[in-house]
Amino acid sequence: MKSIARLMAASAIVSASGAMAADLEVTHWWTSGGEAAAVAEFAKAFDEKTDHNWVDGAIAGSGGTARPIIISRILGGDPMGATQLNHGRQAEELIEAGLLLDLTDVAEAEGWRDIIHPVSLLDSCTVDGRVYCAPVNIHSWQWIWLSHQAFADAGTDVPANWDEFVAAAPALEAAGKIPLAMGQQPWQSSGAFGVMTVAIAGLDAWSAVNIDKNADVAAGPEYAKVFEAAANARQLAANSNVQDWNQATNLVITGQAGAQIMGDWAQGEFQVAGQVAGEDYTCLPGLGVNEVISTGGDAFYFPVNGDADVTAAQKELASLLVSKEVQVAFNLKKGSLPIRGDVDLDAANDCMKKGLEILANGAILPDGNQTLSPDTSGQIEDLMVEFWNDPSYSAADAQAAYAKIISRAD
């Protein structure tokens, strides 16, 4: 009986106001191949099982580039109808503005609480016991992604860990191969720091730090191997010269690099290549080393709009995109994984299903961007600029900046 009234109060919901067909403009960043795969599902049920239209509203970039123009749009009164933003703190200052629509009722009426798991990824979009967006998939930085064909071509089995990776460098530069691909975008370095230290300072370092912002772990003995680490990632790098980081990932597909540290995004650059995950490529998450996926990922907000029928569309588009059906279709083709843990992914590559395990066994940790307010994680990303493309800039000095940095963590 619960169930059925949920579903008659979701009805009631998203008809209640007889409401027009609206056109819905949707802003975002996913413009890889991979991810315009992935949005198009998205676009494709909003079009088809509503009456309302998905207006494309595509920012070329990254997710650093699309951001700011979003909430300058947001807060200079020419809202978009519906935004990718990350769930997490990125949204604060919106909501206290009263800029962002609060979805309590729909999350109400469908039960967001009892299906979406992790529950953090709700409670990332809850201020105040009101929630403010639609978390449609779990992203993960930790992994590393290998090409088959670099690692045969330098002569060497492709690594299982992140000390065998470092101890095939040589080999892969004698071979001609850029052992580290890695593009010029900031959030691309400080991502793979975070990587790093997960795998090589571990959980405790890393939530001390990252959750209790912990300025005496930043500047001690654990860190010290991570900087150490990302100096001598720095050097596997050097001639890793794209900017982009699906560019990065394109190297390791057409095996002129070795290995990319990045998040489960860049799956779907190698499913739209046409290359199966154990044949072509390998993925080891938490660098091999200590497995475990962080549990940040997409959300979609709602600006608050005057018109009765925008509103009505975007509750719609609230409610589908949480939908079994689309979270499927959408997940499937992005590489990442679904916010439901009641959905069918028979079809998920071994990548996906390593990532399912993981998060099924509970060894998961909340993303940087649950944790650190944007200051904060702006302020890393500037540091690992000048850290990663500057030789000179030793670990030592590196390290201390960044625990100056968690000392006055907000």
Second form
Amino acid sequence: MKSIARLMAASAIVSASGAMAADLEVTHWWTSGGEAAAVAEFAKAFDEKTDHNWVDGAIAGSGGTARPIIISRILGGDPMGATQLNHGRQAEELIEAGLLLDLTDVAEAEGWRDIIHPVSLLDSCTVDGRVYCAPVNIHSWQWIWLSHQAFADAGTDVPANWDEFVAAAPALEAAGKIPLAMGQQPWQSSGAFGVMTVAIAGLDAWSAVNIDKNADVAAGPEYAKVFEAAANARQLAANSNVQDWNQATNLVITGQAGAQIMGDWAQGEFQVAGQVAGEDYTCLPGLGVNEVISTGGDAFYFPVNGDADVTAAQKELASLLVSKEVQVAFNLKKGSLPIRGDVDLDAANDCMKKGLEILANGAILPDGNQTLSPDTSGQIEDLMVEFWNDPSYSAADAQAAYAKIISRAD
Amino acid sequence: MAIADDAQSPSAVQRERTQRPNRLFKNMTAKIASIPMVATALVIFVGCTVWTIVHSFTNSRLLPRLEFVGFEQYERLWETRRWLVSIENLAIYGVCSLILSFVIGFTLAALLDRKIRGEAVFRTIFLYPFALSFIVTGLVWQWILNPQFGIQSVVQRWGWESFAFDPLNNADIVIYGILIAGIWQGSGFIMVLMLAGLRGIDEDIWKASRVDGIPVWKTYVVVIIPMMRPVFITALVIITSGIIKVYDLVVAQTSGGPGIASEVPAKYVIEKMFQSQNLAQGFAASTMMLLSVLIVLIPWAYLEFGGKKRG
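Cool, the form predicted alone is there; where's the form predicted in complex with the partner chain?
Up next: the whole complex, starting with the chain shown before.
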């Protein structure tokens, strides 16, 4: 009886929409503890609320490792059902080549333009008025994470901004702590530098360089201060011999390191470790100097597929990812901010609330991925990873090289 | 060779004269059989190489397109510190690995060739690392050279507290840390090649040299090595191609770090093409790699094949 009912239900769906259950392979690079817990929320919702199946295609490593794999699969004619990318300019050429599914009908039917806040997230998904991706969260780089235990061991107060942190660094070193935890991956070096730029050089200089690509400002005095500060931070991070960002976060969680400059995805790690914001650790947006956050983030793109069932499943997934319930469940686990202002995040902790408040005040700036092409970002990463690892590389030389990259940026 | 020899005899010349129009169709089956390989070689190797070189003069980003920008990509390439470091690393790695592979490989082979007991056991042990991929080799040596778990900590625990050996964390010597792993992996294979060459040497030559009272080492250097020329050429080609394409070893051991101190050209090419989404820059770099191979190869080929014609 049950099976007949199921059969009838199934045939009803088939005749109604022509769609059948499809297996959708979803690739992403969310593999650390907090990230994996968050992406499991997507999988759960997709399996429960639709007839389709989520086939997890996690790619270990970081975005730098995963993106080439994802892109070569799309280019090579073996597209996955859906994939994570950082929206912005990474998928620009894939869209131009017509390899990604146009989601405009879903976006218009559900009024994404009205519900997505800030709307710049949707703009990053839009090319020539058509929508090509579903943003899922807002991630901001502009955070420093401080370990209460490390500062207690060193006998100093937990700093309230970058300058206080630098002043407290000798005490940390005396207590046998690493003042600043830094992973060695290129994107981390480059990201930390970006955060210091916003905090130290200020917003105007940042936008002149990153948005208007003004090489004179990049070679100017504001940026010179940033490079000096970065050279100083390089000393503070000298003993941190870890590779991955979550290993560096772990140094902060365990109190072996005083602080880490890292985006708000680090929050998920603190949560998994059972730490409480404000008690075990403190987060300072904009290094406690300039309270702004960049609104980069992750988005899902759906490669064009010849199979109509898969296309239907892709569109269902797109609308599911943006839906209220899924947004709350996902972002609480991930430690990121939801992409819509109308959801209820009572369960959010201290740090997320700080972020939400800044977001509500509109103190936002675009993310590096939105303003710089992957080529330029890659060159900056090469420069930064060398600068952070080679103590003999002077701040002035690095600044000259940086200005040159900016002068060539597009 | 056989055809050339035939051509010298008068009857063959005559035969060829009468059959000249059909020369193209001589050995028809063999020629037809080799068409797929010839086509593959032309399309895959020559065709793709030309395509790559052409696109290195464009401003292609994620997708190839034909908007020519002259030598811009090459200018940028040679201004990039990372590329210069890569070239320098490749030169150091290449020269050291070439010399050490030959010396270690030949020495081991010569020792095994002295009819020692348990030769098969030693041969297996020496060849074993070659059965591992570069990725596994790289990870194993990353652990061995890791200052917290590896050699350094072991020696320190024996009591030599000030002992320091952490090549992978020291930008100045990191390339030698990679070299160690490369040699460990590759020299066993070279040894087997050399051993095969040594076994091909006629026993009578050894007897003759013994009668003449020539010392063993001198026999090796003056008689045996020149006789093993084909084996050396084979080994040279294998080692050199391994050097130029070294990539996975670096990725597994250091991923180019610390900083950019152990970057290699192949890694630059891959990352520019796929991570930075700048195909043309990657193509320009790979064209430079091809050029460097040709610079080595052409004089050698000229000497090798040009010489034979004259002789």
